[in-house]
Amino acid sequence: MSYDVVIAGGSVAGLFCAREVAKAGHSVLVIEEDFEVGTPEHCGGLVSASGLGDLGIIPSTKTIDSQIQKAQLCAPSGTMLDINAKKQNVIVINRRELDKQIAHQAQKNGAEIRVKTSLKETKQNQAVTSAGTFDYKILVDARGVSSIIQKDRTGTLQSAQYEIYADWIQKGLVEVYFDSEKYPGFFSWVIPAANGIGKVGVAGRGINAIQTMEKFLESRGKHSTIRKVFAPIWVNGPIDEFVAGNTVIVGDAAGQSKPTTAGGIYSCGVGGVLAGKAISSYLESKNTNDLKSYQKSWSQKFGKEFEKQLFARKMLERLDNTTIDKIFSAITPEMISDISNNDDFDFHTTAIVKMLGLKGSLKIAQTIFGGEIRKLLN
């Protein structure tokens, strides 16, 4: 069989790409190696309602788990900072349902979707899959982190995320724990779906994710685990080239997740939308500049923010616990108020800088980072 576009990977970026290509009247096949769209669910599920709106998604009642009211940040010493998150309109979504909602949009526009079908190899504009060989004009790689780490493992961190039943999980409250010894280069988190139900995760450079997770859960108290997911996360930012010949790379496979948190529903989703539009233009014009406009458009939207996030990551990885505690103690109520009033969850480097106390505590920052902080503050 022959298609204008074959998309390998049926997650957010691949499905949005399929929707846009099909909407323009071109034939598109999405192949997903797992037995179900939306599974396995690696994502924490945090996204802004406005971000989903930009992507053309009005979440169904099945898609939304809860609304976040507050974020609680914890330093190694136990110092807590409470951030009011109401203004950011952040929701916790059920990724299984969100992916299915996007898949339905893609199908309604004419896309064909096949699960339990994996890409084996490509040759001469043919995708050799576990379900047969398909001809294509454009191949889209949307296979996620598994695709990118085949080329570069330096940007990955080990992570574990469990679905948990526990009385200590509070609806509306996200918890983040910083500890450079337990979670080097990252943190642990609790994201609630409802009272007593949520996702608990840990990530860090070179950690044993299972042992680290078990120690964290032991410290929190009684709980029941109903699901375990282990997967590397990518924190090195976008790859150099999103387009190689007639192969287009989107989402996590293109490094479009945030370097600070590895969250990527919005940034990867936008990548899929922009890629789909560029591919559609190319199929009509046969002008390769139309295809390459995808990377230019994505970079115009996210490039500067991601550069700052990469720099923030570089600095965070140099912090020891003593320094993290000092920064937490230097954050003033005015800074907390300023962060709480920031209403842009999807472009958050400014909030990160404030959270670290860099603008309000330049003496500490300059001692740690010297002149490097100017790149973040400008």
Ligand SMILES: Cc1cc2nc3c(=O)[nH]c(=O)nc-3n(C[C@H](O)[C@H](O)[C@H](O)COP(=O)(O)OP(=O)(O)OC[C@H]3O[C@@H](n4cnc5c(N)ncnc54)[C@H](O)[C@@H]3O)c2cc1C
The other form holds:
Amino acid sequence: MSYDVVIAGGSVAGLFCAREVAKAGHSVLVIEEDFEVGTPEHCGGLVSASGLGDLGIIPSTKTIDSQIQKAQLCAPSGTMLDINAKKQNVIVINRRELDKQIAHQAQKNGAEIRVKTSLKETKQNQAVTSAGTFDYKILVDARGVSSIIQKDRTGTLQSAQYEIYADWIQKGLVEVYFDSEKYPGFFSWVIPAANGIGKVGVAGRGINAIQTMEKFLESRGKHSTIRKVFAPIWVNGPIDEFVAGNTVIVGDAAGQSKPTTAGGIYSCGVGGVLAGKAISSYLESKNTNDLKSYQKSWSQKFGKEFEKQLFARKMLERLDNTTIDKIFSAITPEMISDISNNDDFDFHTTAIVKMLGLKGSLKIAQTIFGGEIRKLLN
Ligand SMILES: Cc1cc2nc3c(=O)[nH]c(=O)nc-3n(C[C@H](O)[C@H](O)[C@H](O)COP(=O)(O)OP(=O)(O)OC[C@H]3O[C@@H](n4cnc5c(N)ncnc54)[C@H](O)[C@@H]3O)c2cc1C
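Beyond the form predicted alone, can we have the form predicted in complex with the ligand?
Every chain and every other molecule in the complex is listed next, the one we just looked at coming first.
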């Protein structure tokens, strides 16, 4: 069988791409190797409501688990900072439902989706899959981190995320724990779905994710685990070329998740949408510049912010616990209130700059990172 576009990977990036290609009237097949779209869920589900709106998603009651009221950041010493998150309108969504909602949009526009179908190889404009061979004009690689790590392993961190029942999980409260010894270059987290149910996760460079998770849970108290996910996360930012010949790379496969938190629903989803639009234009014009416009438009939106996030990541990887504690203890209530009232969940390096006190009295970061720190401010 023959399609204008074959998309390998039926998650946010691939499905948004399929929706846009189908909307423009081109034939598109999405192949997903798992047996169900949205499962297994490898995501905390934190996303801004405005980001979802940009992507053309009005979350259904099934899709939204809860709304975040507060983010609590915890230093190695135990110092806590509470950020009021109401203004940022961050929600916890059920990824299993969100992915199905996008799949439905894609299907309604004319896309065909096949599950339990895995891309094995490509040759001469043919996708060889576990369910047969399909001809294409454009192949989209939306296979997530599993695709990018075939080329480069250095940008991945190990993560574990368990879905648990525990009395200590509070609806509306996201918890983030920094400790450079336990979670080098990252943190552990608690994301509530409701009171008493949520996801806890750990990630870090070179950690044993299972042991680190068990220790974190032990420190928190009684719980019951209902699902375990182990997955690498990509934190090295975008790859150099999103388009190679007639292959277009989107989402995590193109390194489009945030270098700071590895959050990718929004930025990978936008990658899918922009790629879908560019592919549609190319199919009509046959002008390769149209295809290439995808990378330009994604970079215009996220390029600068991701460069800053990459720099913030470099800093985080170099901070020891004493320095993290010092930074925490120098953050004032005024800084917290400024972040709570003015900052953006999707473009959050301005909040990082404020926390490091770069525009205030604290000069710790400048002492540690010297002139390099300007990269965050520009
Ligand atoms: C533990 C964890 C927690 C996270 N929490 C958050 C969060 O709270 N908020 C947030 O915004 N982001 C979060 N993320 C990141 C987010 O999940 C990803 O950035 C996002 O899912 C990327 O979407 P994608 O479509 O590019 O790739 P993926 O969602 O990884 O999808 C790739 C798809 O390709 C399929 N596939 C792979 N190989 C093949 C093949 N050969 N043939 C066919 N199909 C194939 C896979 O089965 C999968 O369905 C988290 C990630 C992890 C690991």
